[in-house]
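Given as structure tokens, the chain that follows is alone and in the form predicted on its own.
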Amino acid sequence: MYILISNVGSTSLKFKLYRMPEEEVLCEAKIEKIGSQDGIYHYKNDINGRTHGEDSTPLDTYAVGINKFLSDLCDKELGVIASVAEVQAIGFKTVISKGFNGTVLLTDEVMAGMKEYLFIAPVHNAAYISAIEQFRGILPDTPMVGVFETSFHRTIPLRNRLYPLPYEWYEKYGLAKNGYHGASFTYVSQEARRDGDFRRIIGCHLGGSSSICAILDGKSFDSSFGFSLQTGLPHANRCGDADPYVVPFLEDQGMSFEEIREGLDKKGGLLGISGVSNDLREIEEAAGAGNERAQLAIDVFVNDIVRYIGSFFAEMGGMDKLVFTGGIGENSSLIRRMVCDSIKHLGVELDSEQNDKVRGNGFISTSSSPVKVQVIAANEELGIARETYGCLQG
């Protein structure tokens, strides 16, 4: 069975085409920096090993990235399949939608749940409801799959993700944390007991989304994030945690909530302290050359990092093991030594050398640290090719 999976991030998009039990990867392909006309395209043929690659090109819409993927897909020299009509399933790291958790076909009913909670996610679902609205255009008659972002959070005790609101509205409106990045922790989960008995692992998943996760016994036991993916760490664009009281502040200052959504939305996060770019690459280009505020938000970003690994810190009574993963946790070296050097006092020895040397997966601790560092290469798709083809079975 082709199982073909489409990661959608904030501003990013990921394919895999998997042929399923096997488990084998046919190709593959990377688009980042999505909405800008200076855009990253790589594909790979996994089988023979040709590529194709566009490192600036401009990238307006999620439709201009798919559209690329499939005609490098069906491509006579790149492609592995004669014909997108050989895609058997289709799987989607979906987000959030109302009344759905874990893996589900993707009905118009669950469609309609997406819709119903853009508010709570508007550029992820926006994004997702795009992408399997021009897959279901392309392909009617294919079976596809969601698998939410929230599901991997259902085991968070009651404690952990009830706010202190009346309890009327937990009730009535569902309102407590529901953490995100559900894929990503799932995996992260996995690979970290792979080599050891690690009772209490810290996830850092940092990317143009970012978030923790305190992970015990294999199962999610808090997260940064809260209802919203508006929530937590400073994001590239969305401002991460802030005082709820700033809305009607300035709406009495004369903004519009349109207004203030934007700046929450779109105009915050690491594009907003820095005011250079929503790229963690730019940004440490930037600081490295003497601006001020782009050194700022690295220096604001690190440290809710560290606030959010001291309080699960707490919470598990420890951790064993402290990994990164995402885009800027698997190729920063420098947000890796930030972190772990403000948190020495928790049992944390960085080998600088290789925290330098290691992009994508890798230890980065001493032999002798009490807690282990290890950089693990994010793999949503493969857990997401799991769960579609497991759904499919039934």
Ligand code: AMP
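We call the rigid core the largest set of C-alpha positions that still match within 1.5 Å between the two forms. Please read all numbers here as calculations on a predicted model, not as lab measurements. Positions refer to the first chain, counted from 1. First, how it differs from the form predicted in complex with adenosine monophosphate.
- Comparing the forms between the two forms, the C-alpha position of Gly232 differs by less than 2 angstroms, with the core used for superposition.
- After superposing the rigid core, the Cα of Ser83 is displaced by 2 Å or more between the two forms.
- Relative to the superposed rigid core, the position of the CA of Gly360 differs between the two forms by less than 2 Å.
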Given for the second form:
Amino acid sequence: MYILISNVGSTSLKFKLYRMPEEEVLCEAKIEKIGSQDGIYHYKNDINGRTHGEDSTPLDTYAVGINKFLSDLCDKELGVIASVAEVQAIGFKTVISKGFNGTVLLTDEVMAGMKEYLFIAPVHNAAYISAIEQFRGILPDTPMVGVFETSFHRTIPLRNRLYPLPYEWYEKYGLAKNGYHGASFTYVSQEARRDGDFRRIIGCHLGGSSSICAILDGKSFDSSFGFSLQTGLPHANRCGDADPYVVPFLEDQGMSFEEIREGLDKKGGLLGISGVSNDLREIEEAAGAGNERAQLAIDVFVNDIVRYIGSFFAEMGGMDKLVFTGGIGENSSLIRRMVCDSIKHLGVELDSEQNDKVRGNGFISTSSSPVKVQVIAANEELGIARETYGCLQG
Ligand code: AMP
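Next up, the form predicted in complex with adenosine monophosphate. The previous block was the form predicted on its own.
Whole complex next, starting from this chain.
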């Protein structure tokens, strides 16, 4: 069975075509800077190695990128199938939908639920809805499956999820911690337990969006993400944890709700603190050149990671393995070193040489470290492919 997995970003799209249940990747594509005149398109046939090399091209809408990919997918030279009709399902990473969780067929009701929750996930749900609707237009008869980012966290006990707010708000609006990055942590949890039965794992997904997950016996036990995606660690542009009374205070100071929201969604996070960039590479470079606010952004980020690791360590009664994943977790030896150096007292001994070398996958703790530290390259697509296949099997 051929299953196409689509991983949608606010300005990017990634595709992988899987043969299931063999879990064989037949081809993949990456489309960046959608909405601009200098979009980047890259396609690779994983069977014969042929590529549609990095191509700078106008990518006005998701539909342009999707059509370009579908055309390569069935191309005589580059393609892996003869016709798009051979794709039996499309699996999407989806964030949140009112009234739905887990892995579900993307019906009109589920899409309506995603629209209702645009308020909680403005950046993500808007992009996902747009890409899914484009696909539905192009391939109306192909089943589309959504794997919700909140699914993995359904096992978090209520005492770890509930806010100290009027209980009726929880009953009426579901105001409690949702947790996100479920596709990433599902994969991390499976991979991290391949080399031993690690009971207490703390996973750090650090990237444009960042979160920490306490994984107890393979199940989510706590997450730094709360009800919305504007919680927990500082993100690229979005704020992390902040005092909720910041909002009424700023309103009282005369700021409009839209201005406040823009600060929380777009002008906060690493960009807000550093004033330099939302991209950690550029922040690291500026800090290296003596920019104090860039250094401050790094210090706040690391301190918040350490604080969450500490609290999850305490909640689980210890930590057997620490995992780094996501663009920053996989690549930034600086952030990994700063975090690990701050938690030596929790039994983390970093192998500095390994840490400098590892990009993507590998171990970065010493052989005698009581806590193993592993870097795992995020593979959300495989988790989504497994879930989509399971959903179609009923
Ligand atoms: P993601 O959202 O998982 O794709 O991660 C994007 C983030 O990873 C951006 O902030 C990048 O700056 C960061 N990143 C990617 N490569 C590196 C690197 N070599 N060093 C530091 N940060 C990196």
